[in-house]
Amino acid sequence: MSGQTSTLISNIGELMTQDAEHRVLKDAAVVIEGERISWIGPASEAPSADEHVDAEGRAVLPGWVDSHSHLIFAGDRTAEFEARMAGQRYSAGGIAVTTGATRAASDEELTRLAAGRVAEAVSQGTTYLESKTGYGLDLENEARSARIAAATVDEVTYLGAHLVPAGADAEEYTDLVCGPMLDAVRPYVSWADVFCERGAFTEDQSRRVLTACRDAGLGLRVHGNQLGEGPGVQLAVEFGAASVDHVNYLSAADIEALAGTWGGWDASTGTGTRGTVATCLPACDLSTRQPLAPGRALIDAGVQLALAANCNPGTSYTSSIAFCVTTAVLQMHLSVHEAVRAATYGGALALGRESGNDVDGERAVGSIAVGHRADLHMLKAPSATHLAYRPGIPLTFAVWRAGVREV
């Protein structure tokens, strides 16, 4: 790191590292050198640096890691939202409305819209973002979405298996998702997902998609158990998926299966064999009026949890991870520390970017440790507790992303 510009951030009231030791340091300091963190410790022992930022007693957290979003789209679904608030039940079919608007948009418009959503997220403390395809739903538009996403966000997930387009044969479309469409998106994506749910893809179709994408070398995730109990969680466990997302309706067997994937993981050190993360999407749960995912029961069972915004035009048109953290504390019965951890380290875990013995420290996000990427979120508050204590108040004061101050 020598020879790079360094920045000392001192007089930090509370530094929540979210590293393997789960440290919460008082009167702390951090030194950034280039893109990395080079020193952490008591403010009284901080080394000198090229630049100095006085935190004036504010709290500093890792930047939010949003491991589930759908940012490549055009149009909105305000009418659908109003109907749902009036009592209409949510179904996956509304995705088709966004597909039409997305196909009609130019590359330039989709890029501009996606970049604006990323900037909005960063302004609220998000420093690492995943986005899915899934609003193209034909070969040309899925490949285009993947290409635009790869130039816009940090991690791209292939979600050709979002919905069977209107008028298409489900089996023929699944063949397309598993064959030519997969080949077309492969240069731009590192993950694959499938919406295993009534009204979307059946268990057999989902199994075909997961098998093809695994054989193509992609990491796997599953949209599962959002609208009712179903096979999504069990499929995710069977295929060793990095995460299963939504998880609103879980049986005791589902929770046990997820917990069993973490048997080789040492939570105290963050080392060992990663299991399947349960990603909760509380903003989506509120918008669709589904029961909130059972985060408390999952944590108590030993399942690693992530919180994500699920920004999309139909069911969760927000990029605010702070809102998700607040909801998790006030309504899902997580502690502040658990909720912040799920929205930082948990998201990194779901994306394979956490610290641990099988991840290079320079690739690690979601925690504050020497050698990790310098993604920091400073609050207009002395502690992270204010995120839930003062719900709805914008508390982001400053954001560093890969060592660069962006807010």
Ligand SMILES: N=CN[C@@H](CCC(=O)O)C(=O)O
Second form
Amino acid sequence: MSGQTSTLISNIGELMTQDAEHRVLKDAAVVIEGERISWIGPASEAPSADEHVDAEGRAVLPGWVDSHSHLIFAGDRTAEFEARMAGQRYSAGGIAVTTGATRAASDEELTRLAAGRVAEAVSQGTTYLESKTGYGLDLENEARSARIAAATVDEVTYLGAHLVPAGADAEEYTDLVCGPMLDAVRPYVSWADVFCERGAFTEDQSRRVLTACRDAGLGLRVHGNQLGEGPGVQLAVEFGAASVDHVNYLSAADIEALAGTWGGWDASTGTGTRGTVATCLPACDLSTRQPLAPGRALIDAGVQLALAANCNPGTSYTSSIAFCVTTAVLQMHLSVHEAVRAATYGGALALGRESGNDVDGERAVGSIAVGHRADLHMLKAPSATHLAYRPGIPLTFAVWRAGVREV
Ligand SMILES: N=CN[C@@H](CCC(=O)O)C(=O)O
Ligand SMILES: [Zn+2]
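What would the structure be for the form predicted in complex with this ligand, rather than the form predicted alone?
What follows is the whole complex; the chain from before opens it.
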């Protein structure tokens, strides 16, 4: 063993690895060394370590990988939520309310709020998070949002193309998003996204944004098919986006197109050419009273799925991935293993951080295997099934993030 502190977690009732072989081990143990996993196997064969944690039969999963959130904001949209619960439809226009509050907040306030949301997520088992910009909507505030996000979360996505701000011309604003605003955020971000939807950005504007961001070297993601059928999914496929998110309204052709992107992928080994992940956001679907995304049909068609919380003030003010997993099992007809996989490995895949194409696993999150980041979630339960069997019960018992015990 190296000079780093090692921790043996033994007596694990169920170790759901979500590794390449989809292994679920009983009576297992894990050794963490520094920030990585150095050993997994039967508890009876575990090596000794500097520290020892007795899991007392509890289940251990990879930490949740939340691949879709909007954490850089100030303000509150309770009134909009109440109106929606009274029958009003969600529309993209509500974003402007948050933009006003976000622009008015100081750097310190935005940082404090974002860090608080990250802490809330980690306390519930999330160990790897993405956040988007998208409530600044001018050059200065998008750059500021990107800078704060880069200091707060693991992966940052540029979403200048979230809404055309009040008073702006849509074509001129799209030029700004594709030009000077992109240059300003570029040092802080590795992904770009566009809200391709009625009331937000048209197909043509979305295509311009995706082209400029791809040319700037950013990985791509798309908010698509959230409020109705539309071009989002097909655009994501055309541009080879890492994920298309929401996917509530899909035609048979959309599902077929997404499945086609996974033709060069070997799902049993997690190797080959990555396609476009379909990211389902069930908490958002419930909070906006949209139909749940057809996760079952997507998996059956061969599409790789992610589940994410989409924490934001408008459509999904929660960071609870457990709630998403519960809903995916109870309402979307995923098995517990599929739902947990989508919320761990699937999120990592959507962020290019799964291990398949990375032989030594150095960058890998979202699965438990030797060499991967030690992101572990121990449940107050003997199996992951309890996430669905005991809906609403806070089941997080312990969390390690990059080898550090956080809960
Ligand atoms: N759909 C677009 N963006 C966010 C909601 C933004 C808002 O309403 O503030 C989402 O992912 O749901
Ligand atoms: Zn979103």
